[in-house]
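The chain below stands alone and is given in structure tokens; this is the form predicted on its own.
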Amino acid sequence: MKLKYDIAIVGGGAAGVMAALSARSVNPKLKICILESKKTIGSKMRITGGGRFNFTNNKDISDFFCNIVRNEKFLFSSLYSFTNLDLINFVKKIGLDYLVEESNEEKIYLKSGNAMEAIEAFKRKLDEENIEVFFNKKVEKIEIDGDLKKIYSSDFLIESHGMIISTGGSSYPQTGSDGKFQTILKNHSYKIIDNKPALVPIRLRESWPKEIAGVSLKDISISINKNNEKIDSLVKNDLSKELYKLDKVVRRGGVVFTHRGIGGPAALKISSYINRVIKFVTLEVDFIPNFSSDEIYKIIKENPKKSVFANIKDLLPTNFVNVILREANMEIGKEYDLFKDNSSNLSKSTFGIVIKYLKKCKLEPTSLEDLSKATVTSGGVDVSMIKSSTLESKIHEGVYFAGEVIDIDALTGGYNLQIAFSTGFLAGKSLAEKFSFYND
């Protein structure tokens, strides 16, 4: 079976429903639809926070890009042209509420907190525009040389004057996004930047973080050390930009201990930086980041008759702490005992030893969770060949990329979706006003 179509969207995630939408708002006349892999649309909005929809966030478009790990110039036409307050408009628009959770890093989420919600008004809105959707439907191969675009599918044949590819990435396979039509689009002559996990627990060398698996911390510190001795010229050449990135990043949050390393807001955010250049760095964490030196320094010598450990058990966790100083102990050696002495005979050198272990804390990471059980995916189609004005193809006249599938990634906190939401519309809108010629 043939179709055609005017606009043929490739992937039926938040890009892919944007995309759609925001074409059909510059012409009503244009004949749009999506080839959706799965049998519904928004599969991986569905679990986005937590499946709560955390959809964008509160800060203004500007402090956006410093939540954006890769390429965030490249975002700045399609931030701009559909910002934040944008889609919290749009949102309302369609019949959805929200919250701004203020405390929690300024993010937004839907106010019944069920992502399914937004979905359902999202078909609602397909369906209103007249906007065609076809489900189940995997592309097995595409030609996109000449004017006429066309799309295989198992059982029929779609042909578009245009197209926009919003496949995503490779983490959460089970929704779709599996990374395969990265390989159709490489037959294509597209540079692919190989998919590496973002947004993912981190593996550790050391191996007391798994004696406290599933305790946490709301809010600790880390920082990304270069390990220069394991850098030697050539990787500088060829990661260069990749480790200069890291001479700044620092970021707090939640963090839980897991059987393997760190997991949670906190190591998320850091994985992100470091899934291409693990090798050669080390992580140092403050676990009591709104205490000073001194202060603990203080807490400690208060009470002189008892233990460095009875002094600050009450300030973390019970069981964090009997861990973190027996490692702490450990370096010590048999001078001191920080559970059976008392702390007025504790040495500032020796003090020197608890403050590294609580504010400075070496971690090695040895590796990432897999990307499948990565939020986000981290590469795509290199930048440098889609307009970023645009999100049009340089190589390819009337295909445009949005979402995911494109060498993009960002933070916890909306960020992400925002930018799935943002690219979908400049595509969208960009293709759209391309063919003008169906306002006739």
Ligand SMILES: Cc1cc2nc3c(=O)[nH]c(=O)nc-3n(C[C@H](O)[C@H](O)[C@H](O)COP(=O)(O)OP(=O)(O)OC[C@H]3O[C@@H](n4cnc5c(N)ncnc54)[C@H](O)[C@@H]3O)c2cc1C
Given for the second form:
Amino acid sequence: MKLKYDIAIVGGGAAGVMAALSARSVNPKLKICILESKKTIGSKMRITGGGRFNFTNNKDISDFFCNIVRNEKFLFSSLYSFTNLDLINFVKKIGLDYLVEESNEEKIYLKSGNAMEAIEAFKRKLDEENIEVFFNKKVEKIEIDGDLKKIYSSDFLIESHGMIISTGGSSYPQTGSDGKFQTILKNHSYKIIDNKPALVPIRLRESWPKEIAGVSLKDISISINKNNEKIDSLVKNDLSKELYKLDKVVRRGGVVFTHRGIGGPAALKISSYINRVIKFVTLEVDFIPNFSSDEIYKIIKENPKKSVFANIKDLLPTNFVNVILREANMEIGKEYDLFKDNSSNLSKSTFGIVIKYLKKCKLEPTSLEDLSKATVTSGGVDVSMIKSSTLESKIHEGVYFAGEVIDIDALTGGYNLQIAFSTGFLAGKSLAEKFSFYND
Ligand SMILES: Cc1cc2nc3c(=O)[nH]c(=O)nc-3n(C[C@H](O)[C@H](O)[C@H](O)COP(=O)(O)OP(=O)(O)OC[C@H]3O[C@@H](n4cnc5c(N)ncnc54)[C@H](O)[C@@H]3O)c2cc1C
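Previous: the form predicted on its own; requested now: the form predicted in complex with the named molecule:
Below is the whole assembly, all chains and molecules, this chain first.
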């Protein structure tokens, strides 16, 4: 079967759907279609925010950039063309209600807490706007011949003037974004930055965290130390941008110990920064950031006849305190026992060891959990091949990119969906403005 369209969009996730609707808002006459490999649009949207669709954040749009890990400057035009306020208005217009969770990093969710509602609303809107969606159509080949773009799936050929590529990353492949389209793009001379897992649990060399798998701490702080001995000049040149970024990274939030290391919000955020330099870094964790060393010293000395363990066990989950003080005890040796000896006998130097484990704990990351389990993909089409002001390809006129297929990723908080919607909006609008004369 062969069909002709003005604009064909490959991939019906957040970016592709928004690209179609934005193109339509520019020109009601354009023939627009979406090709989606799954049997529905937005399979990934459905599982975001634990199924509650955390689609953006309530912070000012200017504060979004420090939550973007890769290529934040590339996103200026996109995020200012379609801000979080624009997205909220759009969501309201298609009949959805939302709520802001102020105490939860100002994340914005659907009020109903049901992401399926968003999918249904998007489907209705695509229908109303006369946008054709072809389901179960996995694009396997494209040909770009000037103004003519040919898009092939196994039983299908679409010819179009303009094409928007919004095929997502390569994490959670069961949602349809399996990364394979990137190979097609490579064959069309696109530079693809290696895909790495981002927002994913971290595996650790140390074995003690594994003993308390399942235990969580509500508020810890993690920073990243570069291991200068391992960074030779070759590495320095290759990874200088990545390594430079690490100096300022400190992330606070919850953590959960796992069978292989650590997960939870703070660990997930750190994973996004170390995924390309994991061999060259160690983590430094403050397990009790709300208390200074002096305050902990005072608490320990408050009941001099009690042990250090007895004095601090209520500050953190007991099973954690048990394990971390056992580790500290091993370093202290025989002269003092944190579980048995009176706090009055604690020397300043032994206290230093306690602080080393509680507030400056070194952990060695060995690897990250697999890309298939990552919340987002780091890597994708190199931004140097795309014009940031329109999202048009620099090597093929009429080809545009939107969403996670581009080498951009952000932290948790609703930023990744906002990026998908904003880039979708800008790509759709730019392409429609360029091609609208066809149907005028
Ligand atoms: C478990 C989980 C939770 C998340 N939670 C949040 C959250 O709370 N907040 C947030 O902001 N972000 C969250 N994210 C990230 C967010 O979902 C993504 O960044 C966003 O959905 C990316 O949108 P996209 O349209 O670029 O790509 P996708 O949503 O991946 O869409 C790409 C689409 O392209 C289709 N496709 C791929 N290849 C082809 C092909 N060859 N032919 C045809 N179609 C193709 C796929 O089937 C898919 O439908 C979460 C991700 C996961 C996995």
